[in-house]
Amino acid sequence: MQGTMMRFPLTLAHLLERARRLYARSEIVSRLPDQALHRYTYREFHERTLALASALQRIGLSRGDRVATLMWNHHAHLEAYFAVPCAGGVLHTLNLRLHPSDIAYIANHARDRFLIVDDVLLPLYEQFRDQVSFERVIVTPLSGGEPAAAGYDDYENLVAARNAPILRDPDENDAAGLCYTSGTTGRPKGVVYSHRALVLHSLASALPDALAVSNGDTVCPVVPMFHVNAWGLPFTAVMLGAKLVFPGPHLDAESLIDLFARERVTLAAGVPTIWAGVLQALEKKRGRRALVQGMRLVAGGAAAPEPMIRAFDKFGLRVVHGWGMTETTPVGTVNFIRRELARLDPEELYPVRAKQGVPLPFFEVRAVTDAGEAPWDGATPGELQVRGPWVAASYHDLAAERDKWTPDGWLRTGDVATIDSHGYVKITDRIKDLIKSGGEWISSLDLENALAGHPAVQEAAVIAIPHVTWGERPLAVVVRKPGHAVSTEELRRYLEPKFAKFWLPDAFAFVDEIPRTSTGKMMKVKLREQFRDWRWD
């Protein structure tokens, strides 16, 4: 049928353009390795990018090549974020917490031809540069000293040269980044993200009964750049002309709390361990801090306790559940309060809020079983399986791992959830990390969440040890908050109400910390292998 609508391409070259037309003087803050603050507009800001895509350019970028990034979460950053997708390039961000011959396994295998790196972190570039072979290596001078060393590109030498850019009109579907998953099992795999697939997701999660982001926020994005692209919040505030505040190297609770005081930041997104250090520090010095009153706290990467959700409603700050994986741009539900339900008491509410939340619109979501699709009855569990727009399809040069899509086309996330009648979304465990005791399935992630309630308790991670008689039984790893006492037994009577006897863990280990990986996730994996010759009395 003729007549329709126009063909109009969804790029990220179409929200820089907007940013400059409509948002000139909104704001971007970003904190320098020295804790000062450098500020400019969006104005200078696309001014910069396209300049930088124009360096790029001239140094030989051609359609589809990948340029790393080893950076902080920063004004220059953000630049690449833009200049390389619409140079024509592919933005690479390269986890900087990774081992060093990980970093150099991913650029290798992604065929990364430049890299920006940031001066602070080429001592940690240095220790892997005979691994890789950048064509060039472009130096970012953020703690003000010398000019980069020869064999560097500096990064303000780049920028400076304010050429035009060629842009090159980028297909929608054209390849605009690339980040790798953790590596939780296995080497890291590499997700490619389209540029169609990047507008979608930022225009999904902005809206109300998603992120609810607009152009009157001021946005943190604490989770790493380097990190499935932070979330995609640097794209969602660009093209709403949000102000953005980064927060460089300093992500310790006392500098985050001053940034957000400073800035009135009124959004801010990072994993669990992040908030769980922002909220011991509020509590030890409440009252001396003025955050904004209803400033949101999106947590993702892992399950946000209730106890720590109700802790932060008593300052005024609301977290906000989301869930996604690096397949998936990340951003797959977020939790909102549904029309039907916000009659309930604040206090029915809370186990609502503590899940994962509702699908975006086009992101759609399934739990299935042995027996096929789980009914969406808030009680049967099942593999949560997903598709949609802005869903990857495949791994970046990795045909070995095709069994993770179904043959209907679903990716398999390897989380195990249920979905209620609202919608709801519960991440219940991964399907590696449950728990098979006489029979009957156990929760860790249940009981870790119990746990992380107690007054005494900092975190906790339930693992799975091999038990004679019932297969396995679960074992508590705990860490005490600083300064408090807690007894095995005394915890096991705090969780004797809320559970079957049968899914009480059998024993408590008490550590100093639990391994982590570096997004922030346990690595129960570590936990099997410290306490594998753990015997049962």
The other form holds:
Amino acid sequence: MQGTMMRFPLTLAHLLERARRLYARSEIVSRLPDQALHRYTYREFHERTLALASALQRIGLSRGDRVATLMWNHHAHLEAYFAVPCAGGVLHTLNLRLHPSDIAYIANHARDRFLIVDDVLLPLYEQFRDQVSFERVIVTPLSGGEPAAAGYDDYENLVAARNAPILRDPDENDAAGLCYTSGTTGRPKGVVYSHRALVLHSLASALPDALAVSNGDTVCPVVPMFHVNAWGLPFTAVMLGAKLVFPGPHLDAESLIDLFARERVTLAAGVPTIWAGVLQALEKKRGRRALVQGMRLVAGGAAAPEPMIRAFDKFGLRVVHGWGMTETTPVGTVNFIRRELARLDPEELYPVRAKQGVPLPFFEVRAVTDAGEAPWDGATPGELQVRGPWVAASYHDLAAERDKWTPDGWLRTGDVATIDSHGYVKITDRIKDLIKSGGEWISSLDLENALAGHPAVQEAAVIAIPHVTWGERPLAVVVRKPGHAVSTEELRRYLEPKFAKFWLPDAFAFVDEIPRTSTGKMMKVKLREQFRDWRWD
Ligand code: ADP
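What would the structure be for the form predicted together with adenosine-5'-diphosphate (ADP), rather than the form predicted alone?
Full assembly next; the chain just shown is listed first.
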């Protein structure tokens, strides 16, 4: 049929122009390395972003070229978030917590042409510069020190040249961003985001039944901007003209609480490890200042334990649980209370709020067992498979991983989940972390979350250990809170009323810390390695 709607590309260029037109006065605040706060408005953000985009083109950026960043969360990183894709390039955020040789591997695999690096991160860059060959290295003088040394370009010089921008209008299917998985379960793999995917993801994740971002919000992405486009929040906030607050390199609980209070943050996002730290600080009254009541703490990347959600409620802070992965831009499901559950008692709602949430519009989920798609009964676990316009269709330059997609076009997430009749997805494990005892699955995540509720437990990981009779049995590895003692028997008694008997860990091992990945997830591969010689008595 002819004569329908305009063809209007869904691109980040529109969001940038919208920021200028509508939100010139909105504010962007960044914590600098010396703790000082840098402030400016969307007007300056827009001007500098255009200047950076045209500067990149002047130094030779062509369509599809990768520009890497090695940066903390701050205004200049936000400028790169928009300038690179709006100039036709692809923003490749490098994870500065990885080992230098892994960073080099990723930059080479992506064939990054340029690098933008914070001056405070130059020592890190120096550790792998021999293994990479960026054509230009642009340094942000974040710490207010000397202008960039010879051989480097100075970021401020580049954005100071305010001559007429020579931006090209990207196509909505052009690549805009690139991020590598953090490699919790294997070698990092690159995921390429299109403009269209980023725009649709921003629209859907901003909905009231998702992250509920609005113009009146003050948004603080604590999650590093080198993780999956910092969960879309930089794009979503700019789309809506929200105030943005960036923590810079200061991610300790006290600095965060201070920043949230000072800038009246209403929505912050980070992994549960960050929130666990903030909670401890609040409990010890280490955060000196009051936070905005009703402030939302978006938690994702790993499971947010129910006890944590309860504990934050006592402070008037609401944990919003979501699920996603690098391959899904990342937000796929977000927890909200559906109308048919709204009348339940808050106590009854906690187990619901601890689930990973309901799929966003245009994001489809299914749990698949050996016998086909699992019923949505909240009980039958299966592999979580997803599809949608912001789900990767392949990895960057990596044909070997084709079996991550099913023949009928769904992404296998590698997570095991149940889906209930209301559509809430609950992640019970990663396939690689499953524990199979006597032919039955035991959810390590459920056990870990329950253990996290014990007052003496700081954190716990439950892993499978081979067993002659049962195939595998669970071992709980526990970190006790400083100054707290707790015995194996006590922990066992604590779990007993909550689980079937065969789920209870056969043993508890106490350790000082649980190995973590660069994104703050428990590294179970390493833990299993650590307990390789464990023998059941
Ligand atoms: P990696 O796979 O290297 O850890 P990602 O950052 O892409 O890198 O991680 C995605 C994975 O993180 C998901 O597949 C899932 O296992 C886990 N995850 C993300 N959010 C949650 C959540 N809310 N609860 C439990 N697991 C989660």
